[in-house]
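Just the one chain here, laid out as structure tokens, in the form predicted alone.
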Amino acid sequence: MGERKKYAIIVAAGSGTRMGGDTPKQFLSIGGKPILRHTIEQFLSLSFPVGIIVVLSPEKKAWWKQYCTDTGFLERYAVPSGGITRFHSVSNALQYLPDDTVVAIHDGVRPFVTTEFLEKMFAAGEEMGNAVPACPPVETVREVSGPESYVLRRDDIRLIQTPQVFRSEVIKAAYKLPYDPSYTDDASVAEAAGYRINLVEGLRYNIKITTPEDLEIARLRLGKATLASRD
């Protein structure tokens, strides 16, 4: 069997309640473009073609389609509806994923992934069946139990990021499991289905834009990148 085709599921159905305001964070504009577009453009910049599947809330699908039409962005893509949880959103998206492929499942509000990092993740996921980016914490970590707290060994802790990359047969089999609230990401679903999770080195500045403070950081980074591209 030859090299598998690559796909990206971009999860962007959240309401962004922690950000405040009426506009979900993935649609906030930085440098003249929505954060979601910045994220998708990273996948479109790779040295191989990537099929794009964008998971959106039903009420935002018409807006996104009109935006793509008006700006000439993303002529071909699938746009499944988001579910009541991230698990359900990804499950809906997997119905659009062909067999015998490799898929990167990524948060729509993580726009700082690089071409090199994404290509590394796709290669690792295709080779090992799954690949999950992880970073060691740089701050002291404590576990809280009621009024007490206990320090944890940083060497034993990893902070998990996206994109999490899987062979299609692995992640499709995993998502046949019934929903459980403990499934906080795709790796936790695959692990519950019996797959060993392969951690690979993450990208330190691959932050998820969740709070107003994150948004300020994003505006600084993405704004500078936009200005540099115009020089």
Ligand code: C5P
The other form holds:
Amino acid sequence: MGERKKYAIIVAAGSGTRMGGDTPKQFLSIGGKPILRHTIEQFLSLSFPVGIIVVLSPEKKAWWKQYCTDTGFLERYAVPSGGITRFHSVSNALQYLPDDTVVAIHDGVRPFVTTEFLEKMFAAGEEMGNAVPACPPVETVREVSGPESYVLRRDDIRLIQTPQVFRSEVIKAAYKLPYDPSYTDDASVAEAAGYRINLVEGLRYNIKITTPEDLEIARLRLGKATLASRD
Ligand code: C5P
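Starting from the form predicted alone above, please write out the structure of the form predicted in complex with the named molecule.
Full assembly next; the chain just shown is listed first.
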């Protein structure tokens, strides 16, 4: 699996306001465990070692540490503090990333990523310098402009997921750029820094748990998987 050491930056410092409620979605429980733990566990079950960096908000660090102690989920990873936006959270985490490595940057709220998919993404990112998972939309897409709307060519659209994998020198160079609100993921930062983005086929059920509906779908899926593994 490539030459370079592998790292994962798992971003979990968001406040999750789109979900409603006080607890950010990455700490909500499914199948008896917080979503963030399910996500981290996928990286811990890879066939090669991965250095893990979990970005948490300063307010949630103590809570998470206590949870890990209470449940024996030992912290074998660095825990930098999150920033005001996802860009700032990733930027803080990159301080912990050694040079000449390859890194997968992943949303803490995507627990359905599989080990096979992670291995495929690590290999693609190491080989090409960057690799970004993408799925075609199944629904028709329209662009809105004030009261008007226009249909777009669905075949030309892709929905972008994480993990997005980069050689360390690529992503560190990209994050030297000043913040811009158009940066909603790491590929948009790398693209602004002049890198051509390589799309790789995404995993349709690698959903980003964002709304109460997503949480309900996630509970059905992970709850079922947890019950099956107890049989
Ligand atoms: O806000 P958004 O939906 O883009 O969040 C995607 C991921 O980035 C989530 O896992 C969230 O916890 C994380 N995030 C972060 N720091 C922020 C905002 C979001 O780590 N300031």
